[in-house]
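In C-alpha cells, one chain follows: the form predicted alone.
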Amino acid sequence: MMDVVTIGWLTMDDIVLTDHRCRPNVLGGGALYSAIGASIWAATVGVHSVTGRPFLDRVRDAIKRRGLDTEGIGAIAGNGLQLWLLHETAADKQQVPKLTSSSADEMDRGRGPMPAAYAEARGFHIAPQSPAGSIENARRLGALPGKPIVTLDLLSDEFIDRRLYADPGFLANVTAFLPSEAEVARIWKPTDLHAWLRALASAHACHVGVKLGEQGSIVCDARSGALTRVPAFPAQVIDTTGAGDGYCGGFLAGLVAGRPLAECAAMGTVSASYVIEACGALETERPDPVERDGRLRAVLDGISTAA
C-alpha cells in the first residue's frame, strides 16, 4: 500500500533569484515538492499529475530515480505548465506562465483518474492547482472508503480565480488545511488571524496550519481550538521555491504516522528546511535519519503555545 499520494501540478520552471541569476528548466510543481517533503519521512510516495508530452519520459525517469512512484504521471498535448518563478525578495515571489505553457485547466483536465493502487493510499495531499481542481479532488477523496487522511494547500496567484475559494465549505472533506499567510490575506482578509483560525477549524472539523515563512507556522487543532507556534529551522537558504509544498508533504507524513498535530507541523518544518537548501525539488538532499531527527528535536524544542 502507498503511504502518501500527492495530487497536483508538475511544472518546468525558469527560476529568477533575487540576485538576477536564472536557473532554467528546473522540474518543479507542488505535486513534486510535496512528494519530496513526504519522502523525507514516508517509505512509499506516489505522484498523480501530468506533464507535456515531449517531456514525459524525461520527467518520469528523473522522478523515479528520486525514489518516487510514477505510475500516476501521464502526459497532455503541448508543453505542460511552464512558469517563470520570479523572486522579488527573499520572502516574496510570483509565478508567471510562459507563452509556450499549457493552461492550468488543461493540466487539471488532463490528469484523469488515479491509478487503482493509489486509491488505497493512507494519505493524500491536494497540492496547489486550479480552485475547481482542488475542490473536486477534495470531494472525490472524501468519497473514498474509510475517509482517508487528506491535506490541502492552494494557490492565489493572479492567474488563478481565487474567488472560488471564498466559501471554505470544501474543507468538510479535508483533514488539515495548510495555506500560507499571504494566501489567507489575499482570499479571506481576516483582521484577527488567531480568531479566524479557530473559527475555520471549528466550523469544518478540520485542522488548520498557516505557513509564516521564516517565522515558522501556527497550527490550530480542530477539536480543542488550541493554537501552537512552530518555529522555522535555521537552514542555509539556497532557494525558497517549494518550501511550503515540502512542509505540506512532511505534515501529511506525520498525520499518516499518527503523530500529534504539533509534531506533524514540526516534521513539515524539517522537510521544508531540506527543500530550501537546494535549487529544484530533485536536488533536495536525501537526509540521514539521524541528522533529520536531530532537526526535528530542535524544532520541537522551540514549539510554544499561542494566545
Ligand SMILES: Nc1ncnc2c1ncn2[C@@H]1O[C@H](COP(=O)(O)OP(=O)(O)OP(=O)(O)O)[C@@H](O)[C@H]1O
Contents of the next structure:
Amino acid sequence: MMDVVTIGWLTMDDIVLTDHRCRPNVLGGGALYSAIGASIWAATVGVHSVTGRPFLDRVRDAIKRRGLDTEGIGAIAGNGLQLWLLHETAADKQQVPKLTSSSADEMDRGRGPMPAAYAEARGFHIAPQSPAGSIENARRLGALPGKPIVTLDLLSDEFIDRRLYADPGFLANVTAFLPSEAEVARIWKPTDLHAWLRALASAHACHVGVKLGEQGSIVCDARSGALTRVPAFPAQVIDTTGAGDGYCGGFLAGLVAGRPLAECAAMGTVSASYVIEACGALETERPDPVERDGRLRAVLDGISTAA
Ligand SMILES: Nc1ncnc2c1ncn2[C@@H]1O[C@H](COP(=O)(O)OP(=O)(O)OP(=O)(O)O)[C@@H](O)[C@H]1O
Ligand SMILES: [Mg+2]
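Mind pulling up the form predicted in complex with this ligand next to the form predicted alone we just looked at?
Up next: the whole complex, starting with the chain shown before.
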C-alpha cells in the first residue's frame, strides 16, 4: 500500500531570487515539493498531477529517478503550468503564469481520476491548486472508504479567486489544514491569530498549522485546542521555493506514521529545511537518516507552548 499521495500541480518555474539572479526551467510545483518532503520520511510516495504533453516523458523519468511513483502523472494539451516565481523579499513571494502557460483550471480539470492503487494510500496531501480543485479533492477523499488522512495547503496569488476559500466548510474531511500566515491574512484577515486558530480547529475538528517562514510554525490541536510553537531549523538557505510544500509533505508523513501532532510539525520542519538547502525539488538532498533524526531532535528541543 502506498504511504502518501500528493495531488496538485507540477510546474516549470523560472525563479527570480531576492538578489535578482534567475534560475530558469526548474521542475517544481506543490505536488512535487510536497512529495519530496514526504519521501524524506515515508517509503512509498506517489504524485497525482499533469504536465504539458511535450514534456511528459522527461518529467516522469526525472521524478521516477528520484524514487517517487509516477503512475499518477498524466499530460494535458499545451505546455502545462509555467510560472515566474518572484522572490521580492525573504518573506514575500508571488507567482505569475507565463504567457505560454496552461491555466490553473486546465491543470485541475486535466488531472482526472487517480489510479486505483493510489486510492488505497494511507494519506493524501491536497497541494495548492485552484479553489475548485482543492474543494473537490477534499470532498472526493472524504467519500473514500476508511476516511484517509488528508492534509491541505492553498495559495492566494492573484491568478486564482481566493474568495472561494472564504467559507472554511471545505475542511470537513481534512485532518490538518496547513496554510501560510500570509494566506491566512489575505483570505480571513483575523485580528487575533491564536483565537482564530482555536476557533477554526474546533469548528471543523481539524488540526491547523500556520507556516511562518523563518519564524517556524504554530500548530493547533483539533481536540484540545492546545497551541504549539515549532521553530524553523537553521538551514543553509539556497532557495526557499517549495518550503511550505516540503513542510506539508513531512507533516503528512508524520500523521501517517501515527506521531503526535507537534512531532508531525517538527518532521515537516525538517523536510522544509532540506528543500530550502537546494534549488529545485529534485535537487533536494536525500538525507542520511542519522543526520535527519539529529535535525528532528534539534527542532523538538525548541518546541514551546504558545499562549
Ligand atoms: N528562511 C528560512 N530558514 C529556515 N527555515 C525556513 C525558512 N523559510 C521557510 N522555512 C521553513 O519552512 C516552513 C514553511 O515555510 P513557509 O512558512 O515559507 O511556507 P509557505 O509560505 O507555504 O512557503 P511556499 O508557499 O513558498 O512554499 C517554515 O515553517 C520553516 O520551518
Ligand atoms: Mg505555500
